[in-house]
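Below sits a lone chain in C-alpha cells, taken as the form predicted alone.
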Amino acid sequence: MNSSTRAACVIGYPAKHSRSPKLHGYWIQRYGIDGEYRIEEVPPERVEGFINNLSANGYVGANVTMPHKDIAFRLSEPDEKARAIGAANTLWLDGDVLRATNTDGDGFVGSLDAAAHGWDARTDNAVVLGAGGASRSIVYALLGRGVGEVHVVNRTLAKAEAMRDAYGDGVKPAQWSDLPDLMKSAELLVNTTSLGMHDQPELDVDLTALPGSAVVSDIVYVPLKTRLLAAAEARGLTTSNGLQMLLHQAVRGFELWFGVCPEVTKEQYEMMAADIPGS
C-alpha cells in the first residue's frame, strides 16, 4: 500500500468470517479506486486503543461488528441516526474527529427499494418480528420513510414498549398471539429475529392472512431463502432477503471512505450469493 492508498477495515472479534472485504473489494475494483478494505480481528482488551488510533493504524474509517459496537459508539461522535438507534456500525475520520453512523436501516429500506419499487407509497401498516438491535434500526427507518404504524411483535412485550417510548406512538407493541390478526392488514412483514437462520430453530408463521400485495422481508441471509421467504414466494408475494440488506447497508460507508456512492449490482449480488451455503 502506498501513501496515497485509502484503507478501511472491519473491526470485530472474531472477524475472519466477515464477507465485507469481498463486498467492498468488488466496488474498489469496479470504480478503479486506489484503496483497500481489510479485516482487523481485535480482542476486547485492545479495541479502545485501536479505534482511538484509527488513522495511525492506516485507516480512514471502519465497519464495527460484535462485540465492539458499544465501545465504538462511546469513542466516536455519533450522528442523529446512530444516537436514535443507540448503536454505531460505521466509523469515519472527519479531519481529527472520529464520527459514527448506523447504516442498518438504510440498508433495509434500500433493499426494499430495489426489490419492491414504490413500497413506501403503499405501506402504512408494517409488522416487524423481534425487538433487538436490528429491529430498532429497521423500525426507525420505516418510520422515517413515512410508514404510519409499525407493529413490533416480541415475546418480551417490554422490549417492544421500550421502542415505542423511544420512537413514539407510531410503534405498536404486540405479542406473538396478536400476529394472525395483525397480518390481515399488513402491507409489509419483516423478520428481524435469528429464527430461520442456519443452525437456529425455524420461524413458523402462517402467511395465509397477508394481503396479496404484501411484501415479506427476512434479514437472515444464511440461508438466502428461509422458510418464511419460500412460503411468501409460494403465495406470489414480493420478497427481500438479508443479503440484499447487507449489500445496501454497505453503500454509505463506502461513500464516506472512498468518495464514491457505489451501485449494488446483480453481478455483485450473485458473486456474494455464491459463497453462501445452500444458495
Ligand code: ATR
The other form holds:
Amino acid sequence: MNSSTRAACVIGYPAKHSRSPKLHGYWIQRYGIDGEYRIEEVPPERVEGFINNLSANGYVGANVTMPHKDIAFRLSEPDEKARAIGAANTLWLDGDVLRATNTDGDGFVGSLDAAAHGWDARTDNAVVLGAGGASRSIVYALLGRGVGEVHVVNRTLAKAEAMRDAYGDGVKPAQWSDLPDLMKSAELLVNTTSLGMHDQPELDVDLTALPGSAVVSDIVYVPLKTRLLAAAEARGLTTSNGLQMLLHQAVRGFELWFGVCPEVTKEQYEMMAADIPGS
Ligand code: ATR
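Mind sharing the form predicted in complex with the ligand? What's above is the form predicted alone.
Once more the chain from above appears, this time first in line as the rest of the complex follows.
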C-alpha cells in the first residue's frame, strides 16, 4: 500500500468470517482502483477510539457490523435515512466529519429491481415478516418506493406498532395468525427474520394463497435457497435472495469510499455463491 491507496474496512467483533473483503475486492480489481478493503476485528473496549481515529488508522470509511452498530451511530453524523432507521452500517469521512448512512433498505430494493424488474409499479401491498433492524430498513425503503400498505408480521406486535408510529399508517402491524389472510392480496412477501437460517428453526409458511404474480424475497443467505424460496420457486413465483441484497447493499459504500458506483455482476454473484455452504 502506498500513500495514495484508499482503504476501507469492516469493523466488527467477531469479524474474521466477513464476506465483505471478497465482494469489495472484486470491484477494486474490476475497476482498477488503488484501494484496499480489510477486516478490523475490534473488541468493544477499543471500538470508540478506533472509530474516532478512523483516518489516523488509515481508512477513508468503513462498514460496521455487530456489535458496534449502535456506537458507530452515536459517534457519527447520521444522514436522514440512518436517523429514520435508527441504525447505520456505513461510515465515510467527509473532510474531518465522520458521516454515516444505512444501505440495507436500498440494497434490498436494488436486489428486487434486479430480480423482478418493474416490481414497484405492480406492488401496492407487501407483507414483511419480522420487525427487527433489517425489517426497519426494508419497510422504510418499500414505503419510499411508493408501496401503499406494508403489513408487518411479528411475534412481538409492539415492535411492529412502533414501526407504524415511526413511519406512519402505511405500516400495518399484524400477527402470524393473520398471515394466511394477508397473503391473498400480497404482491410481495419478504422474510426478514432469522427463521430458515442454518442453525435456526425453519420458516414454514404455506404460499398457496399468494397471487401467481407475487414476488418472494428472503434476506437469509445461508442457505442460499431457503425453504421459503424453494416453495416460491415450486409455485413458479419470482424470487430474490439474501446474497443479492448483500451485494446491492455494498454498492453505496464502495461509491462513497472509492468514487465509482459499481455494478453487481453475475460473475460476482457466482463467485460469492460458491463460498456459501450447500449452494
Ligand atoms: P435483525 O437486525 O437481523 O433484523 P433482530 O433485530 O434481532 O435481527 O430481529 C430478529 C427478527 O426475527 C425479529 O422480528 C424477531 O421477532 P421478535 O421481535 O418477536 O423477537 C424475529 N424472530 C427471531 N426468532 C423468531 C422465532 N423463533 N419466531 C418468530 N420470530 C422470530
